[in-house]
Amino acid sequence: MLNYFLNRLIVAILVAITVSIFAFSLLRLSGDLASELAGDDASEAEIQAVAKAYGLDRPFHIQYLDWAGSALSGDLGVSVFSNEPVFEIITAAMPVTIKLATYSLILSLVIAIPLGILAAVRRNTWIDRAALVFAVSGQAIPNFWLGLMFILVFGVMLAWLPIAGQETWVHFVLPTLTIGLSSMPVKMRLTRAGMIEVMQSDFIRTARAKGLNRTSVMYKHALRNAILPVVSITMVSFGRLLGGTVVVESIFALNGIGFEALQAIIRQDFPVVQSIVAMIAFIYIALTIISDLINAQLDPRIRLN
């Protein structure tokens, strides 16, 4: 298990140097960054003297170097539309998200997995098939059209719940249902096949004809092997909920880490930009290591892999 927690670190932390690059690079690829900044009117000696200021004028690898020395520091630089530290306003916008992607997480959670379980006990039946086109109906329908709808139903016309805000559990209803419906489908499918495919293995005809239970079978010998793509994709979801939220974060007026990512493009603020790129990009690769190794426990043959 050690060799294996390694094996995945040497490459995570490869991967994360490679992003860090990415992410970095990724606004000054894009063109002259002191110009920008200087704005369009601005003669050559002031688009000079921002480059000198932003360290802009300096060879990139000499940037990146002290950037990424910074940054495993906790210094990510200072904003330049607000003249705040980067690291603060990362930090005071991540809980929003955080919260919103665990609600979300948990919800999708809570409904793939027993209507996955369902649908492959039931499979070819009435059951099975609106489980499907309730997935699929899921995963077909845009994020801002299904939040326009929910603010429009329960925040307009029954003023059942808020439609804008982050003070209460309750303004995230809404949110949540938005990203939780969106991202249940993979997880519910996955299921599905994981555990039609795995009730027509040998084992389970073996504990079948030992007399086990079928509610014995199903959860403790089946659902253990079926549950291995959901686990893995469920790490990935978190990471991705926790980057992808821009859209829902803007309709129902949370301040987020991706509200803040918008703001930053919009405003060109390249360093709160790249900061928070990295950050997600980082997370996700941790999450993905952390999949792993819950992979590697439940099934200790992907150890050998």
Given for the second form:
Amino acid sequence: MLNYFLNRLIVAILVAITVSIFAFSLLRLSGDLASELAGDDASEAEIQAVAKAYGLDRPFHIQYLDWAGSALSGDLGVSVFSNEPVFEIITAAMPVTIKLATYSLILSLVIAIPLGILAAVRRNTWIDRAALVFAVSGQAIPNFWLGLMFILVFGVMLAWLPIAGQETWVHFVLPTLTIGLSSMPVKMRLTRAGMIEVMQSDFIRTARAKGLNRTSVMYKHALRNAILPVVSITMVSFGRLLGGTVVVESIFALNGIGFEALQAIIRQDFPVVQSIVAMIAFIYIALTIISDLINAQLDPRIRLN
Amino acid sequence: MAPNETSAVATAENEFHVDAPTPWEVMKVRARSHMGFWIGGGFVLICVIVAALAPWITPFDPFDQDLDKRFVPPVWNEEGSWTHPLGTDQFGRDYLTRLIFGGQISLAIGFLAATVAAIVGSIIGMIGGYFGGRVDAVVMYVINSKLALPGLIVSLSLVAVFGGSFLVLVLVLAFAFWDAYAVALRTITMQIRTQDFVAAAEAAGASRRRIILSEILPNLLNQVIVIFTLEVALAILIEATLSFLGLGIQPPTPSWGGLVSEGRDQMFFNPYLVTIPGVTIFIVAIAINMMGDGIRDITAPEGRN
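Right, and the form predicted together with its partner chain of this protein, after the form predicted alone?
The complete assembly is shown below, putting the previous chain first.
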């Protein structure tokens, strides 16, 4: 188990370094960030001044090491646009996104798991097919469009819910619905597939043959095993959501990390973009390690291999 | 699977003793009774034909403004007329024409991006799966680094840096989607690699190139096609998302996401400007998904469900 963990950790650290270099280069790929920042009609001298002010005239690897070094001590630099420390921008925006991601995750699980089980138990009936149609629709609806439709119907026509802001939990209802419905299908399909596979396995047949009744076998034996992959994908899915709320945040005017990222990208605010990308990636890496460890703990076949 | 090869082998077997249907016959039987495949595939085919023949189908030009005819409602509205079946937009441009020309761009980007991703991702996955060991460790590390990055934010940044041209969008989306092929094909290649017919080819002295191209690749093709169809749908959705956020195809060039974005200001007064392109994306994505599910069911090895 310890070996397995150390292996995973070393790979994770390598991946984290790679990803941070990628995040750092992202807005620099144009080759000339300074002249982009200085604006279209800037003179050569002005561009030079901008490059000097942000340290962009130094060699790439020096810039990276400088940034990475300060980042390790908690200093992510300041925004080119507002001069605010990037660290504060991120810590101010993070809670909103975490809230949104958590609510959406819960909503998607609450729909996906029971529906997936039901579809598996009543396989090839109309219930199964309806669940499939629901899942396919959830995957095919463009997120941004669903959000706009919710605004149109529940916000404007029926006027039940607020369409912008983040003050109370009510403000999170429509954004949560939008994200929850689109992240539900994968989990539902996974629950259904897992349940079907487990229901066909030997130990379930044995349990049934012993004379245990169907319901108790389903929920005590089968479900526990079928739910394993869902547990691990839930962690990963949370990591994904942190970087995937851009659209919904910008539609519903939530000042979360996605919205900050979008603004920063449009303004070429590179210190903000590189830190947000790196941070979301780090959280994702950490979550996958945790989920791998949980899996290994639950399933000896993984850790012994 | 190359159809000629399979049926040739099957005919040879039939001459001796086998009465069981050949894989190709099984697929034909399955395809015949698979409604989803025909409905989805048929719809996709119609969309592609309409988009390809756009200039000959519609009498209008997608860029021609007619300010006397702004906001003509669609034909199902009392004031609508068959001259402009889907009405006109805020500049008096025929909306059906914009939708069809937008489809040209959205479909082309979706198909091309998924194709580039399929080629790159499949090669990477096959290399990892075939060679194993250190090579595979590097492949896994590259895949893990890609997975850790927040996809949408990275795509947005890349478009912001390189501009929202057709070529850039194809490449950015291909970069966003190659990993699905790599992950799947790596696993399958590993399994196929250990099978007898590969060992036989190796023993017969076949070169690596020959083994990969003519022993392994044909067995992976149906997987690639299944992933491909699903990724086309996803690529269309993400292209629409980027265009919606203003970092995709730039107006006045029409694209489906761009149409939603342009119509957004008018959403409360002329909702059809947003509902029409949104529903179009939704239906096309569902059709592609149905086609993909169909191909999976039809080409699945026996007994799987």
